[in-house]
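Okay, so here's just one chain, in structure tokens, the form predicted alone.
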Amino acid sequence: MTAEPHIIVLGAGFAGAGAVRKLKDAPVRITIIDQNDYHTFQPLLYQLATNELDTTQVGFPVRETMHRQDNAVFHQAKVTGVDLAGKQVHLDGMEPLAYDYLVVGLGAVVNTFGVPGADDHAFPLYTIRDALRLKYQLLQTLEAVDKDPSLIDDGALTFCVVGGGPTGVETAGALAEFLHFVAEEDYPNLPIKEKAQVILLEASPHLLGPFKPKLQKYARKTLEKLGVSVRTGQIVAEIAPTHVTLKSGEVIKTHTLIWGAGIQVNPLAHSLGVEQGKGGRIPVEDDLRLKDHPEVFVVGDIAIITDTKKDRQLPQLGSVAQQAGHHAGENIARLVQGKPAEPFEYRDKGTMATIGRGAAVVEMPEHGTMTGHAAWLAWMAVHAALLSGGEEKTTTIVDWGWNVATKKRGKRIMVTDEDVLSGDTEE
């Protein structure tokens, strides 16, 4: 070990950022690696996609977080491999970096479960790029229908959302509100009120599977009030550019299918050469260290973390990732000081999902529940508190307030990468 141990943190998400924060005052050198130069606040991506928030409100520059942490540096690079035996991380375009301790918090990627056509034609919602691509698709589709109303009969105003978990429920509700509160006024010549529809497809019998039955029923009822057609027990068999085929054989015409049905571990997990559990996730010891590699901590969506109090695997949630990252950082600080690592104890603060303006569900740790306006306010407070910067918190709260008061969404501007790269400034 050197005088100042070198800690490499892979991933600048909730887990990685949490670990770095807890090592601020430790006598160590920290190198953070991420292929993007920003932290993504994934719970609000659907609001970026549906024109409620802007890119800078769901993404925060990683380098800015380093301004107040002198012992950390950031490199934007893609991890190509990890040599656990040699204690090195291999990167695209950089020399390998050696570490004394490693925090693996690379998260997950979208899982389309091998559904034919999903990778090519579905719109996932897991990254900022995904959200911007979906935003452009929504606006571009409305413009296309405005020019050629015959596209309505081809399903252009039918929007399908696959997956009845929080992502699917939140996206379906936000999309329905956008269509009926904003698009109807933007396109008064189109029969949006009569023809536009949002269809939510879920393979299981219920929405929001982990939630209590009464919250599942509330979510469904609220979505249906917003005009969403909720169809449970429906399995997607194939996706094409202008339609989706269900396992039952039914074909639904749609030009926009949003995929919110699941995630899988980052592909790097498969290259580590260690034991993997269900879904490719990596099991860890109770102190979050990798078995047979006590200098390696695995946290976030890529890890199988067990709640020792309840003897259950913890879900792939931002709160779990953040707390695990904090604990990994604290444990590394202890080890550097010659103290033993301590077991991780998850503090369950509840689970929540928003359904629409003034409607949400909250399931609290001790079996209590909330619905409606109170749950929605709680949801907003929690998510605003988790945002990275003061400016982001302020602008997001202001935009939420404006959207509530006016039902307007002023972020619906189409600027593509091609426009920016070409330098096209023609008005």
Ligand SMILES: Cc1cc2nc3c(=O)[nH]c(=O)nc-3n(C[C@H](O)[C@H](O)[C@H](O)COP(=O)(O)OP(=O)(O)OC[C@H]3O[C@@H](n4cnc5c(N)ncnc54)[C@H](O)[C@@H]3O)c2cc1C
Contents of the next structure:
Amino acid sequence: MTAEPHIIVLGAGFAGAGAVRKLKDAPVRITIIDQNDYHTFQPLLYQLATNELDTTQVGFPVRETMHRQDNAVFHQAKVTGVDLAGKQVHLDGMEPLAYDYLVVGLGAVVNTFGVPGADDHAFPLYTIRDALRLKYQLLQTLEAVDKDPSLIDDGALTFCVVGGGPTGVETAGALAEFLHFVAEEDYPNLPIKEKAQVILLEASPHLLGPFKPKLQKYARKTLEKLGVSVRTGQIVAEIAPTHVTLKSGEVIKTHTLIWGAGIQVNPLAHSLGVEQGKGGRIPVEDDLRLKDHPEVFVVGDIAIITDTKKDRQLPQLGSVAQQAGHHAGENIARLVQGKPAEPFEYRDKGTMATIGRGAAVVEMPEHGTMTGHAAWLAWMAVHAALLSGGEEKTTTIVDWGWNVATKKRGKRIMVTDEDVLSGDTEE
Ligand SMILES: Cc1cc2nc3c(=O)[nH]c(=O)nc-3n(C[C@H](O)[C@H](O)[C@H](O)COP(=O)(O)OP(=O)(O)OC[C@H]3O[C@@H](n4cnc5c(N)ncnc54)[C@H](O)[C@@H]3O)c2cc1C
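Next up, can you give the form predicted together with the ligand of this protein, since the form predicted alone came first?
Next comes the full complex, this chain leading.
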């Protein structure tokens, strides 16, 4: 046993990993816990699903991030509860762990808003498993149609994407490119050019809600050029395995409906017994600590963080989570040295979304905007900088360059986790 304070970090996402990094040189013991043994790079999940990137470019081993950090250990375990009064974390399959400081960075989960059939038949895009499930659905559907072209009339080549935010827009664009640049060549006998369609359904009148109108229009026009049918003002009422019903009563035949329409707070937030704000998220003080629990920091998507300078709640973004995580780590290092914690200030680098090969929209903090290739290069630079390891950065940039130059995607073979884990052998 040492006298060094014990810091427990829950979640190895942008927020948790950010906190651990900033405690590298602090005289503390750190335990980081995540249910997965990898960090998930959510912004690129759609590229895993549409065969642009591989699993290891979107998921990074947490243990590897610990290699150069002697004061930290990692446990792959599910957090089942936090006893704030007793300063203990409860874990599945492990003894409870006691902490001196706690960082809660457990993120969010998908929200299907109770739409009937969504939980059973939609394909969400929030985890690596979701992305792989969607990838295999796309490839298996094409193989099924190849064997039985009558499935086309049943809607097998109609792909619906629900949600016109960045996730839906990026996914719809990437999917249209996959179908028209790759699947058309892979399946020369199938009428993909004539029959395959991507339909983007959005409830509000515009795509990319928080962006400026001219960027919304650019996104719509670019998607339409890629062949995506953009249908705004459409509310999904019910989802079945082979069709979706809209609130208008219209029925669209589809075997693949991708859900990119919303997130909700991690359910553990409800069990902490602390004040919860909009959507169940946990409001924090300006130094990111929990009111009445100064030893607990809450950061990332699970928190409500207010930008005190602009008096607005910060959005649930990777950059917000990462900067807040860094700040929580730095504040713990200050507290351990007997110094006061400092308020968090967010450095806004802009918001952005890609729409396809070489096309993106960027809205900068001082109201400037960019579209097209320049915006796409900015998007690429920001996302490459956020990626975890040097190898991931290099291979990802090479793959992006290769995809742009050749329109090819080389990541489309099917070996499912289930095949591997169940011990199925190849025949
Ligand atoms: C499809 C998609 C695209 C996005 N695109 C962008 C983008 O382009 N730009 C951008 O800035 N942001 C984007 N975001 C948002 C960004 O990914 C999130 O804001 C960011 O990941 C939040 O970081 P976090 O650390 O709070 O949570 P997360 O990254 O979600 O990390 C939470 C961690 O907690 C772990 N965890 C959860 N529950 C438990 C438990 N009970 N026990 C143990 N571990 C647990 C999870 O496994 C996970 O590793 C996107 C999000 C999605 C879903």
